[in-house]
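One chain follows as structure tokens, the form predicted on its own.
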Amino acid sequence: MKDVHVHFDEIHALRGITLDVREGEFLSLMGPNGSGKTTTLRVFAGLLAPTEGELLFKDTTITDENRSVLRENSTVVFQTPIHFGTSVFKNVAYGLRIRGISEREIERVVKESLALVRMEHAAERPARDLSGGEQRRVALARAIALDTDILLLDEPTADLDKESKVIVEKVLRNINKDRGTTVILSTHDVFRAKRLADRIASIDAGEIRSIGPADSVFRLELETLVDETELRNVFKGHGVIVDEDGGILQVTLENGVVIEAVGENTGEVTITISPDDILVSKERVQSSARNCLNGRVVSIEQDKNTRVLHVDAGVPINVNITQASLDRLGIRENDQVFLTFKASSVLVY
């Protein structure tokens, strides 16, 4: 993109964005709701023409006359998937049939794509009867099956159950590394951007606030979010190496709570734990995870399709959980719960 502006009536959605995406990289567009992430994805996909500015694909300027070239080489997975009223298999096969692929090859590719997202068992089930997380995974399989140069995803793991989030993230990393697919992903989650991307472009109010290697932008954004008190599960403490071979750091927080992390920073440190990476249970679970804190549920907050548990575990910890999981576990306010998370889920800086 070169100096791209997008107007919707009185709304100035993008304000002079210049952004190069490198072939084979994993780029995350990060920003709050309404920042312009989805609009940027739509421009990159050729679904939306810039009001001003220029879009180039492999050094060729994209116009109305050749926009199909970009569409043929890219696939978009939107946050809310739309499926045909037929089987999972036929939904994933549709794009391949449109492209004239042989039925034998379609059979192979669809099975392989469904296996990647762990949905092969549902091939003959009606796609619209699946859960929300399963439908999102089928939509990803449909995109993967086309094997385009570019894969664009709009908040692909927002409001998903933990199992689906893990599966989707693993698939995206694999197709980027193994196939060399260029992946452009939008997210409002600074942790997810850091975990997945090579580079992060931080967008706010239709402008790029910062862009660079994921580690660098993550630290910059994290400090801003901490200063603005918008980030949850941020704690200061003192770090000591307890296992040099394993790279395990023991962080003692200001009130004496001890948390283990993977890192090399010692002395005064700040740690963060993504609310998505914490397993909550009423009983202590058998796990290789190095952290398990006991606490009391102070309150339960609704956040779109997710519920946020506010837990007093010696420090105030927030946990994201789906309503279905909350109902299954039977967790209520004032219940005692266990919070389990891996040392690798604790980010240290």
The other form holds:
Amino acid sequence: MKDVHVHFDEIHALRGITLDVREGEFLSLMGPNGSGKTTTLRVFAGLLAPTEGELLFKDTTITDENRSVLRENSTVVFQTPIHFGTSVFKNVAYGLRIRGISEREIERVVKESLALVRMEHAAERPARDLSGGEQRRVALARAIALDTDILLLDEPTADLDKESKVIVEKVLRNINKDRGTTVILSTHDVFRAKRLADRIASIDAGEIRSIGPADSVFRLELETLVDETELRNVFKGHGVIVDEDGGILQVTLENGVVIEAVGENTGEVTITISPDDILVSKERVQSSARNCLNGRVVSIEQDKNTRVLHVDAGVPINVNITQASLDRLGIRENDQVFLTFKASSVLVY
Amino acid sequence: MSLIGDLVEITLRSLFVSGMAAALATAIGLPIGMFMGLKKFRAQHVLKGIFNGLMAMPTVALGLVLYLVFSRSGPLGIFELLYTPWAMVIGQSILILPIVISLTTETIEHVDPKIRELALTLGADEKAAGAAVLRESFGGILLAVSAGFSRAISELGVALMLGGNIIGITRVLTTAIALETTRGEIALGLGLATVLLSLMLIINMTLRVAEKRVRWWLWE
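Write the structure block of the form predicted in complex with its partner chain for the protein whose form predicted on its own appears above.
Complete assembly follows, chain above in first position.
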């Protein structure tokens, strides 16, 4: 993309975006809602023509005449999953049939793709009857079945239950590493961007704020977010290495709560815990996770499609959870809960 | 012929005339509705307004105009269609054509635009993406056809003016009901009306039940 502008009537959605995506890389477009991530993805997918600027694919300038090249070489997974009014199998098979692949091969690829997202059991079910998380996984299976050079994903894990998030992230990592697929993922979650991407492009108000290796952009973004107090679960404490081989750091927070993290920084440190990475339960769960805090649910807040639990665990901790999970666990305000999270989910800087 | 025999003959003729009219209107109206639903062009709103308005076309007025067209001295008089089932087929198909066009256009326009985008992102060309939109509109298109058929089989004006209610040739359920009522045969008229209503209900319910299966089959 070279100096790409997109106007929607009075709205100037993209303001001179220049972005070079390398073959086989995992790039994350990160930014708040309305920053221009989705518009950038739609331009990459060939669904939207830039108002100004140039778009190149393998050194060929994309015009209205050859825009279909982008669609042939990329697949999009939309933020809100959309499916044809037929079975899961036929939805995943659609793109393969368009490409004239034999029925035998289609059956093999569809089964394999559904197995990757653990949806093989639902092959004959109407796609639109599935839960939101399952529909997202089917949409991902449909995209990866085509094995295109580029995979474009618009907030693929937003509002998903934890199980689906883990599956989706694992599949994306594998597709990128094993098949060499170029993955461009839009997300507003700084932690997800850091966890998955090789590079991060931070977009704000239709402009690129920063771009570079995931680690460096993450740190830059984190400082900005902390300054703007947008980030939750940020604590100051004192770090001591307790396991040099495993790189485990024990951080004692100001009020005595101890949290284990992966890191090398010692002394005065700041830590953050992603609200998406915390498992909440009424009973203590047996797991390899190094952190398990006991606390009381102070309040439950609605944040779009998710719920945010404000838990007093010696320190105020926020946990994102879906309404379905909340109902299943039967958690209410003032309940005692356990918060379990891995040391790798705690970021130290 | 017995009363039952007459009833069966009239019912079959009603089904034939209105079925043919629905088929003809679908053959013409479906491509027009598809074009209007999928494409954007100048005067689209005006055309949609005209077709929407014609959905409420008075059957007697249409019957009168077509009577003049098909009468011996009219422009199509040489074909000698007046007072034949074919005149009724043509008349009814003109009557229901705006219904088929308007409902088809409306249903295609209301398919989520992301369906077309989805098909395109999965490698479909514009033609295949249009076909995907059509498959998604199948329920609405079926409703357009069944609404057209129901309007045709239940109308009186066109059937009476172009068919003439000739026994054994152009008598259909609606003209028979009108005749028996004017003759004072209220019970017979009510019986015929029950047959007509039952027929419409059975056909529409069958179509609804078949819709899901056919929609599924369309994605094969």
